[in-house]
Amino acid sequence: MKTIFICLFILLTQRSFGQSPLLKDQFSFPLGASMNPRLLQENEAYRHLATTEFNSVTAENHMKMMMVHPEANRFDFSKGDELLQFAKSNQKRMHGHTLVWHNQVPKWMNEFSGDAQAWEALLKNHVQEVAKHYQGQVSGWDVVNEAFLDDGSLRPSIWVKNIPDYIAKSFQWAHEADPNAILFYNDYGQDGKPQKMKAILDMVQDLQARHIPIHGLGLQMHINISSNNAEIQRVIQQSSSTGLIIHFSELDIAVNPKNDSTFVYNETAKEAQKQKFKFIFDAYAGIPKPQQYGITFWNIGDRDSWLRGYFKRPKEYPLLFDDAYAPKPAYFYLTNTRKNEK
């Protein structure tokens, strides 16, 4: 704890000085970050870096279903009404996450009975409800969440099983309750899955010729240094080639993907990840500015990523702040090496 202060000292003090420029600040696209609530309220440090280096909020966890709807007949927006305040209160864009997914689903929906009117009549009232909740507050949702398989497949869940047609219905439920927000499909792990990456298109083309509004395409980006750059980049340009807008929608870098127990994160594997960094960084400058939504990280510092705590990953460095939360070289790089292309 006492070392997280002396960085937050350090950060402080460089920016009294104007040592160190914000990240925000060197894009002219939206940079943001998935955020704890309670993390913001317990953890000085965190909650500096949220509000001084990002301009867009992403709600981790405290949007989805099993959060806000533990309970047939109950929601609770709690959580994710306090992080939209620290939105507000900071003139930052909040961003939605996520309407329909097969995972974090609350028991009493696994465990619901009935026919395809039964179940379509309750995930239009969960739709609906969570989007007039925030209609007019947040720019924009990920609407349907992971449906595909990497063989292109839609996912099996309860969804695909018993409401046909679901993610467009879940699209025109969406705009039916908020018409202004933008509303994406998100999805991981295109790069290298030829198949999912059709399937999504030809979704993507099946919506528009049914005049379903579909407006954006978020791409994870859950990737690692090793990852295929050119991969990468074809999965880009054939998302942007749809016309939609396009959000690296929760990026990080793994640079022990393997989860290996001797790893040791010495400069090479820091290096390579500013290399990649600035790869994604180079990519995204390049789609259509019209078709920029924005960067958003999967969280602020190592120890708060998701690596770490879901799947147990206790050696993984994938963001741009360490474990004291101080900036990393990719930080650096991007902040003040870098030519902004505002």
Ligand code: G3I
The other form holds:
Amino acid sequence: MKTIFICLFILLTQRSFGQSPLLKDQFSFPLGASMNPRLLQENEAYRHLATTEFNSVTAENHMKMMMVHPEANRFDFSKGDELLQFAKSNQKRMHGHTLVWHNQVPKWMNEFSGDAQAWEALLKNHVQEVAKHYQGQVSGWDVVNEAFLDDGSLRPSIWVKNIPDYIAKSFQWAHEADPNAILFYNDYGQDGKPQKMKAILDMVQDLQARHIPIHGLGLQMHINISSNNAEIQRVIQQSSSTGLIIHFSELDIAVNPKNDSTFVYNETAKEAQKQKFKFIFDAYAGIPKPQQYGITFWNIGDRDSWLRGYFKRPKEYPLLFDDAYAPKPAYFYLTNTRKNEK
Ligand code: G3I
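Beyond the form predicted on its own, can we have the form predicted together with the ligand?
Okay, now the whole complex, with that chain kicking things off.
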């Protein structure tokens, strides 16, 4: 507790005397984080970092199907709106995540039965109601999330089963509902999975050939300190050579990917992590400027990481801020070493 207060004090005083540069001011592209409305409300240190260090917001969970469409005839935008309000009142960009996914689908959708027409009506209604609700207020949407398996085949889901062409249709519906939104396909783990990467590139080509509006690719970048740089670089190159806008949409760098219970987060691990962040930011800087949508971290502090919560990996430290929300070496590298990059 004492440490938390000391770190918070240092952070706040540094900021108020303008001694320490802020992350979001270092780059010519937006820098975001996925956020959680409960933490924004309850945790002052979290809210401070969310407000000062980032200029783009993604809802970690609160714009997903399960959250916004809990019953067939009821939408609940309350929590997503809270995040949007936070973004708006702090002059931050809001990125929409996500309209169509196989995960976090409400029970009623999973249990839905109907013919092809009824399924289409269900998904179209969902995509368009959500996109219309946020129309003009989000800069872009992850329209379809994680549709492919590592072998390049379409991931089995209620969507592909009932609406075989659901990817194209979802993009079309989203575009009709919010014609100015930048529409992304978002996925993870393309590095070292050439078939998955190829499937994504083929999909882009197919959509473009059919004049379906797709504008961007989200590369989630859930990587770890041992991820192969050359493979990541290849994925970035292949993705950006489509000419689409590129978002590193869910960046975190795991230091203990095998979930070793004896793992110690020592200086060596912190340095390796810093080097990997350096590589990622260098690689992003190499993407042509007009294609840079920004880099978004998946969560703010290590303690909030989905790797701890969802994956139950207690000894994981994948972000720029530690358990007390104090900045780590990678943070200082990004704010000090690179400060004239803009
Ligand atoms: O809201 C319920 C709560 O009522 C319940 O008591 C509690 C008990 O488990 O669960 C809560 O829901 C959890 C939800 O996060 C909100 O905290 C879910 O169990 C949990 O599964 C869910 O995890 C999220 C995960 O997506 C679901 O797959 C993570 O927070 C979120 O970080 C993660 O984000 C995804 C991106 O959307 C897509 N890319 C991968 C990324 C990491 O998995």
